[in-house]
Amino acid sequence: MTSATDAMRIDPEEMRDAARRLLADKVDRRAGWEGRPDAGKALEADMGELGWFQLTAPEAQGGLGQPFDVLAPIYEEMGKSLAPVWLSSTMAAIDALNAAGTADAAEAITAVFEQGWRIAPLILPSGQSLARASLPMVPGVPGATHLLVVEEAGGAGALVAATAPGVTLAEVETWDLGRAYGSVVLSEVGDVACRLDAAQVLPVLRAHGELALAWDSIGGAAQCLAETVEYMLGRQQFGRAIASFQALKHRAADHKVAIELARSLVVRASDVFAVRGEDWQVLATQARILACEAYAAMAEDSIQLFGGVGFTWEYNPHLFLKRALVNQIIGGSPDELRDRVAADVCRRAMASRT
């Protein structure tokens, strides 16, 4: 891989290849699900020994300076696969390091690729602190190294160790046991890694976070459209495939449709973001909001034009299902991202009509 600066930027698609190829390998889309909670080990070592978790990073420490739509096919790719690791924690936790600009931040985006930390984003909401937080499902929490804790008010932030005293993490259970999950709580934590200004690192983490989610959950509806028409070509009633009934087409075409749409606005979205252009907060939100609402229809329809086969174990949908409705409410249910945004829409709107 070579850096952009010079003028050699890493071709998106053939990350995307390389990330199918690995996901391929090493994905088991039913691990999580029997007993092996370990399963996402072996693939985020890989991940650090191919470079990942350098793609977007400065040059400056050690990273190789790429824009955000360079690791976007990644999060799509793990989205089709129903990966059961959390790149986007630690990538986000790298973009808000970033743009906090400290010399402290700068040393521990470099101890990600030399020293293995893995990162897991807090949002403390108002009325919480170091002092006192608790949090009962945070992504990527099991397997993190450090927790980057942003109040949402007070602009204050911090990178704190996870065996920091006063820091309490237990693994949670959710919907999707494919991937991990913990909660967290915060108690007198005064042992900090660094310090940081949160007006400039809570922007940042939560769009890139809300991107990797769409894309996500772009991957994850397409591959579920793909398995589900599969199958209809190949299950008959009444002499015919059921691919054929008109009203079942029209069903999957109405999916694409709104597939289609939603990775149109996740494109400009992280074009926007990328750059840092107008409104590029408001539309990662927007473009979170849509493709997972694509994403649950899709995967929720499927267990239907399945014949209801597909909440059996022997089947995907499920799986899907499952992943698609946590997607919606991390971070925020989608009811709370539409008022977050809410504000910014309307004033573009009557903007718009002067």
Given for the second form:
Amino acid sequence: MTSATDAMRIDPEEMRDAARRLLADKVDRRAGWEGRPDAGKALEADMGELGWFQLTAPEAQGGLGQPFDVLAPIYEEMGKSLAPVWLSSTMAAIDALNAAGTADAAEAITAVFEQGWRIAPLILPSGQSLARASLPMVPGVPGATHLLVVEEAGGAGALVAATAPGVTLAEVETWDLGRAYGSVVLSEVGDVACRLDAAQVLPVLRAHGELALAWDSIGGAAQCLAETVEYMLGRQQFGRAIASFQALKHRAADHKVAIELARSLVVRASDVFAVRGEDWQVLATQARILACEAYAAMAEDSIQLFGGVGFTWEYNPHLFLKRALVNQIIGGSPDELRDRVAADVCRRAMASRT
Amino acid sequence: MSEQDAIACLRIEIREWLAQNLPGNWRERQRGDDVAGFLAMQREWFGKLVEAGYATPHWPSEWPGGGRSLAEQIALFEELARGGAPRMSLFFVSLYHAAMTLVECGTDAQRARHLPAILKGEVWCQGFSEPGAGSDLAALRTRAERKGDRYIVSGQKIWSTLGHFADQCLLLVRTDSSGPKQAGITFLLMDMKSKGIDVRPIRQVTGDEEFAEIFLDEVEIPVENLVGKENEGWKVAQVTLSSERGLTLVELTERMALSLWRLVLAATGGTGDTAALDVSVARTVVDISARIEAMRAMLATLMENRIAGREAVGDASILKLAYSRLSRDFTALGLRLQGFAAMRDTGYVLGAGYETGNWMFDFLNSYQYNIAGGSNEIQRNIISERVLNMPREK
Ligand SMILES: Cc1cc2nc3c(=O)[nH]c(=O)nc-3n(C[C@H](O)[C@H](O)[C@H](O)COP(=O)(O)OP(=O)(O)OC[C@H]3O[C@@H](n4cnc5c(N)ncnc54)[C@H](O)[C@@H]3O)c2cc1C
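Okay, that was the form predicted on its own. Show me the form predicted in complex with the partner chain next.
Time for the whole complex; same chain goes first.
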């Protein structure tokens, strides 16, 4: 959360400009798809040098104490550019460690800046624990120096070094070749960097993660729409641009509406999260549901609207589609998300009774 | 006092006023099968709002109740919606379309004549659409010919909301057919008691009679009732059509938010406990509530941009389309939850937003947002052409 005084607030739009410049310069969005060397590591190093990891961390730990507002445009621009890094993994972990409020957790935050720790959050479903866990596809695991492990049901949490005894990480190949994923197996892990109370860290970890995915999806969906319309303007059939066919125009308009509606909720949920205002957890989840749905629908339709070339590896619609579908399901399917918040949503009905 | 504090005070003031003045029995008095009761209740409620200065926040400050900022107007609509007040159905066209058209384009004499009358309850309707001119409004053919100091008007208008209750009509007529279709249109004010007018209510899909056909047979309209210049009525009509400036959606969205909670309470036996709901219903509630929150946020941004004068082309179309689709899905949820009971015609309340008491009625009624005021398809044309810059329809 914020501790920066108003005078020290960074303008989110300045962050957007900085992000745009860096990403335009460094992202080769087809690298993973063409087997070119992974540019993610270099990009992450640049982000570190620009001080991005410090942005929302408290000043006492050497951070800049900025509210979430400064991250939102970065996540959005990363989604637009299909950036090959999981910045949000470490960023969400920093927020969660801050929420834990212990001295150990504070030291871990400082270690992110000073020792280059990269943290991958790991939410263990019920039945799994530090003693025994296995997760097949975790964002940002290749390259992570630490894991922030939280039991969804049991209430235990811990920060664990990737090299600790009992931790086995392996890079996994997925359909989303634009970002790196790894499998994690935990077996009788006892050597932990610090212990955490899941009740304190889990909500923040989750909400930050949902909002990061939501922003990535908003950025990606808008970019996918722009590229799709551009293609439709250039492609001629029956003696006219396919963008002039009303059936197709109306589909594009519907995507635009879905994206803008979702964006409005993501903006609001981010504002509320930044100050941990009323319903911040529920709103973050609802924002992700809408944003991911808009992205998935847009990217699915993009392939169809491109026609034959949309079916090729060479053209780009599938980059968006694969990313969109992972965004939609990682850490919880849309229905799991709905089930998670349904009770809280319905409880608001009680508050409406006056 | 800061603007924010002023708004907070206004909200408290309105809530207190509502506690004192909202007739507890208005729903019983606006039953769909009792038109006289509906009219009486609407007049009584309108009179109270006028007296309190709450009916005309959007009017210029020299008029009673006028001079409120857009932010205050939004607060007022939100509070009336949240407080469970009836909508100002009977006077909406008068207060917004008629009054704002006169404020922006009318003569001093027209304003002096009609604005005070509106405050006393003059009812207006809008006579734009014709059987042959709906989405393509500029194709309208109702003819007006000037003879001395009068126009002689013949033709047919249709879908005029409240036409059969109206004292006055905002009328679009053709005065020139020689040039482009937008160029020969003229905007007139028509007294509904004039000779040659025949108004026939049209029964709607809900069974309700809310709009009407207006047949015009050599109706005489004095030239002083011309708004703007002859053949320049299209411009005036645009003012009329944008006169409510999104406030209707603010009000309707607030009412929908409240109705969702009422629906959930009804479906959970008043507990709000999801255990009482089918899983797929609970999931739909999550989605609908997300879209309502998103609508609220999007409306707030639009209103902020309007206040700051930086509204973008197509913003209003994006909002309208988002809202109209939500209204279909929301009422479909109501239909699903009310189940078989919704298939019985149990009567309904007029002017109640989404709380008519019968979800089949609400479900049917929601089509109006998807058709009137620029159908969904027309909004999609606008969004694709003006926002996404795709080629125009010929
Ligand atoms: C409840 C209600 C209240 C109303 N109140 C008033 C009122 O007070 N005063 C008034 O003047 N009018 C009023 N109207 C009329 C309303 O503005 C028209 O119904 C509307 O503009 C559509 O015109 P139409 O009914 O002729 O349909 P049409 O224009 O015939 O449309 C039929 C179908 O074709 C589609 N369509 C038309 N053109 C295109 C296009 N270019 N591209 C793609 N699809 C197209 C439409 O979207 C629609 O689906 C009201 C209508 C309703 C439903």
